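There is one chain below, alone, in structure tokens, taken in the form predicted alone.
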Amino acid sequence: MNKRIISRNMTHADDKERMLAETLFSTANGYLGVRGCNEEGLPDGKNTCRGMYLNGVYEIIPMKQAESLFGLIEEKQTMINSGDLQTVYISIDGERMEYGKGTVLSEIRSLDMDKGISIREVRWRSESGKEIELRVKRMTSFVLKNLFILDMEVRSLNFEGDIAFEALHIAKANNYANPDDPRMAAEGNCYLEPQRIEALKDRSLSLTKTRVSGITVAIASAHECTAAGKKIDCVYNKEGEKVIYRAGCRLKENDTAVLTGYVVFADSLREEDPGASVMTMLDSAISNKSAYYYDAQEQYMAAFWDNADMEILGDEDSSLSACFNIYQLLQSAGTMKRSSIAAKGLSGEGYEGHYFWDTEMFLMPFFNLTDREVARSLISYRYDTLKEARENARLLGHKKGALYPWRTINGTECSGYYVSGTAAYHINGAIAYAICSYYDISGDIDFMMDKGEEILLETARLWRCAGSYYKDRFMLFDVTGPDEYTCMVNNNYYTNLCAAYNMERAAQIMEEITVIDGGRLMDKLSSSREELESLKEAAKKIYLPYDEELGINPQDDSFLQKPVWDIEATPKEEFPLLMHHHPLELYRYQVCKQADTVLAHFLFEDRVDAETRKKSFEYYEKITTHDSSLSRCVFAIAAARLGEKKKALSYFGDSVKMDLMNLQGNTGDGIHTANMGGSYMAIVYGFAGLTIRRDELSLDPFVPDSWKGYRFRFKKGDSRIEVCVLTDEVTVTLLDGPELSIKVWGEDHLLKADSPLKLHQKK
């Protein structure tokens, strides 16, 4: 494999550029996220958002209703800025190195995904000629959580002279903000009051709250700072409500000044004293030096990618950005307490940090591979999150079960317009789907006793008290399916087919844990055999629409009754349609944001004929304007199953290369965490043709015509597993772990330790 890297020339970038690598190069750990802003900044009028960001912590801001109907709802929660510690001034004799002043001779930045750091190395001219060529790393550190580290190298070029460093602790730091897209806040405001601002003697501290919410952050640093190798003098001094470090020292031409700078945040979600959580911290990262943070980095990364590995053999593109896409998963992943992944991850403020059915549907198949950790405290947020779920489907009416917020952060909705949010009642399938999948792969019944269980009843209960039977027929009215374009519909197939998935595995595995147990579950949670027996005959009687003539599954029952919105007439312009079109006049037409029917096909696959599949898929493909970025990756998966490889390539490359290409044109708001699961998706689950039921394990490969091959890692049980295919040949090899049976290409194998299993590729 090839190093991990992507890099990118900055020398001659536009304001839209700097902002697309402000997301491109942010670092972050799954708790804390820093944008890759230029550390001197941007001047007035550019384009920027300066963001640190912390998952979970949250503010609680109006959202008023023009009508104020019982049960909208009328304040949301929105990721706060929580400070700005990356702004670091740089003057040589006086000159300080600003954008737009001097002259910038090189700029590149760099990702590596190996080290797990971010790399900025500029070559500077000052307007009277002095050069310096400036090298900054930064990290956020999967060891300690809580921990950023940024490390400047100035070295002076061609002259002898002073530099001098200046480095901000700003406490109070304001949202970004974009008033003409609904996708992103309309306030840019700043959410936290000061408590506490303090330059002490070899540190910085602040604590400041949030309004409403009551959530305290609490941030300290630490610098320390050489030249030419010796330890240079440093103060802290409070100016107003910013804490500033300075440092100086005069450098011989060649000479190299080094700063490097510590941060440490906590919040009191997590923590009963967050400033005595920091100042520990930050102690104990003072004491061990940077050196040995980015060592246990790169060996974190090493385990990682150990278990996530995944290479494209003759397309090195689309394999770097198959790399790219894993390691911001993992960026983005929240494992510490109540706390998931947002639509944009912590590189960004799109959609307010908001968790959606992104996390369950599109990013956990790929921890359920790769990190049973990581699924775990997924599942563990949505648990944690069950009474503010069950609240808001009495809410809805439902005197029974649990319906999970459309977006949230703390576990309440924050979707103000509840026709194409609170009514997607889809997003209690993919939690449900999501922690069968991990029971189906992990075999860990003592987690699903424990935690998914009860999920998977709450949310079984919610389907049959929303849904009633109309000649013998189990239906659901007035739902939006995942096609944001048609909305408050009767009998969306998607949502039909999730909702009897849901009713009958929680029933299944409910009787399974029973035998174990004894019923003391069930006893619980206030279960019994007939309410179980009421789940499984809803299950079985669903509704699902089909029409005979066209031999498809319509999106829902009214949906082949309108007309068809003529996608190849509309102008260029005039996409994503919902940015220029009334809701209203898209959900008169059939006209598709994102795939529906489509991704139902490919998750429940075993329940639906392969003819049906393929006029299906053909059908929605003709309608389908993949406005969303969680479209084209599921269309890349259902053609690849279809034996579509052409079309399953094409729609897999536009997916692969969303962000890296900014295909979508907004990943300067941040990156599209779905799409990255996705496209990890279809390569697995796609070109693989990988299975995985609760006794099945199968292959169905094969390699794209424009490539040589390529490879993944995963785990089955407590089985670790490579595949390997090439043109002309699969290797299967059990890297650790017990021998399992696996089907390739429809005949069974015994994968054995030591025993690589090696077939040729099919024709």
Ligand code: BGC
Given for the second form:
Amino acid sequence: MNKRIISRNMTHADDKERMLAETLFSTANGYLGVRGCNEEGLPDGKNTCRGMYLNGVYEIIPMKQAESLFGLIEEKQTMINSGDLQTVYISIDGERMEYGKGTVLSEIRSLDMDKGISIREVRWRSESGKEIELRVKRMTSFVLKNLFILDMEVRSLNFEGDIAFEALHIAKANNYANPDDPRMAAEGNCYLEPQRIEALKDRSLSLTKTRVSGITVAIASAHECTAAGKKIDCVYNKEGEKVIYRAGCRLKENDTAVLTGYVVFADSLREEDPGASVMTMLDSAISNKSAYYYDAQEQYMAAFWDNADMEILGDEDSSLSACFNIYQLLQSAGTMKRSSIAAKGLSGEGYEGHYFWDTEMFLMPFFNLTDREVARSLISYRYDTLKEARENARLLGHKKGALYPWRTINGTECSGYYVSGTAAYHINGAIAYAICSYYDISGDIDFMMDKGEEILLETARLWRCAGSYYKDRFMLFDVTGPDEYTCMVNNNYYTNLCAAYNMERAAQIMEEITVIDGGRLMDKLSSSREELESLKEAAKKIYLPYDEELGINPQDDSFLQKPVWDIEATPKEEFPLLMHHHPLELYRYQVCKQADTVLAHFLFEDRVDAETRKKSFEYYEKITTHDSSLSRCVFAIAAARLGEKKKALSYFGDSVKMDLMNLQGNTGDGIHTANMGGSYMAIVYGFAGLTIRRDELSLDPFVPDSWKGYRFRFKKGDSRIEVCVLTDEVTVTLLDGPELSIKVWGEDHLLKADSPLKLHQKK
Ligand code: BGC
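The form predicted together with this ligand is what I need now, so please give it after the form predicted alone.
Let's see the whole complex now, leading with the same chain.
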């Protein structure tokens, strides 16, 4: 495997590329995310989002509804920008390195995914002709998640002179806003009120608090500075609401000055006394020294890649992109109490840090297969917000069960437009599906007894309550499926299948548990055999729209009656359609923002015959705009599983490089985590044709044309497996754990230790 490093030449980068680089080179560890902004800042008026985010830390802000109908949400949570401690000014003999002043001779940025760091290397010439070489190394630590380290080395290339550092501690930072884009917040306020901002002898400290949600953020920073190997004295001063660290020294030609900044964050959601916690953590960070954390980070990354490694042979670019995507999933996954994965991870403010169904449907597959601890933690987040989900269900008039909010941070609904928000009940289905997959892959019945089954039962109850029988078929009215260009419909095929699956599995798993615990959990959750029977019955009698003439599953009851939107004739500038057409106009056409029925066919493949899947794929392909980033990856999986190899590769190509190439045009606002998880799934579930059920593990692999092959690793039960698919041979190796049976191209094999399964590639 080559080194996993992404690099960009930024020497002549324009503003858009800079904003993009802020996202691509952001560093995060699931708790703390730091956008990869220029340390020296940008002049006013330049588009930049100077963010430092703490997963799950939010403010509550009003969301005025034009008409105050009952139950509409009047406030929302928004992820706050917790501060700015990435600004460091460098001056040479009084001339400050500033964007647009002097000359950038070269600038390279890179992300080293083996080391878990990002690097920026700049050669800059001041207006008076003094040249420096600047090397900045950034890391948000995986071993101490509260810690961000910023290291700067400045070398004088052609002068002897005074060099000065000024590192800023800005506790009150503004959020980013774009009032013209519905995917961004419209308000760019600072949501933190200062409680205490101090310059201490050897460090800075701030305590700030959000006004409404009452969350305290504590930040402490300390610095070390050396020049030509000698320690330099420094001082912290408070200036207004900022603390500024200053250090200066004289540099000879070719000498290097090094500044290391340790920044520690804590918040009152996780720490009783965040102020005291940051001080203690900062003490230990300083005494351990940065080298300790860099080493530990590298070891952490080695262990991560050992479990999650993925490589595409014969397409270096896609291979690196696939690693980048996986790496971003790691960076985004919240494992601290009450956190999950935001749609943009911790790389930007798009969708305001909200958690959607993206986590369970697109991101959990990766963690279910490679890191159970993270998977459990993500499920636990939903468990911890069951109370809010129950309340949401009541608000919507359901007497029983839990309905998860469409978008949220703290567990309550944040969707202002319920039509393509709260009405998307399928989020319950995604959560249930992810939990069942966790169980099927891990066999962890203890976790199901502890948390999983309670969520399954509560979401199942919701379906049972929300739906009703008509002519002996169980139906669901007025819901919105994944395709948000078709809203508030009856019997959305995808939603109905999710509901049926949820009800059936909730009952089944409860029965399994009852055998083990003699009915204790059933009693605890006030369930009964009658209730389980009623869930199974509704699941069995679910109504699934089918059109005889076309041989496809219509997306919902009325979908096929609508005129077809002419995608071909729509000018390019009108995409995404949501930015140029009134929602009502879109709802009245057959036009899809993203995969809907096609996704259902992948998830519930064994409930649909291949012919229907194929015809449906062809039908929906023609009317899908992929305006949502969650779409192409699903089409890639579906095409691969239908044997449409060329199409699969083409969809995959767009999906795997979506953020690195800014294919959606808005990666500057943050990465598209769901697509990243989806591109992983396209390889594993698409090209390799992996299917995992409770007692089934099978592969149906092929190598896309133009590749030499690919390999990946995953875990089923306690067995860790590597799959290597080459053009002439497939090798499945049991890396560790018990032997197990596996089907490859429909044939059973026993996978044993020290005896890799080698099969000739199917022609
Ligand atoms: C998609 C949703 C998705 C959300 C956040 C929307 O554009 O239509 O399916 O959950 O973005 O990624």
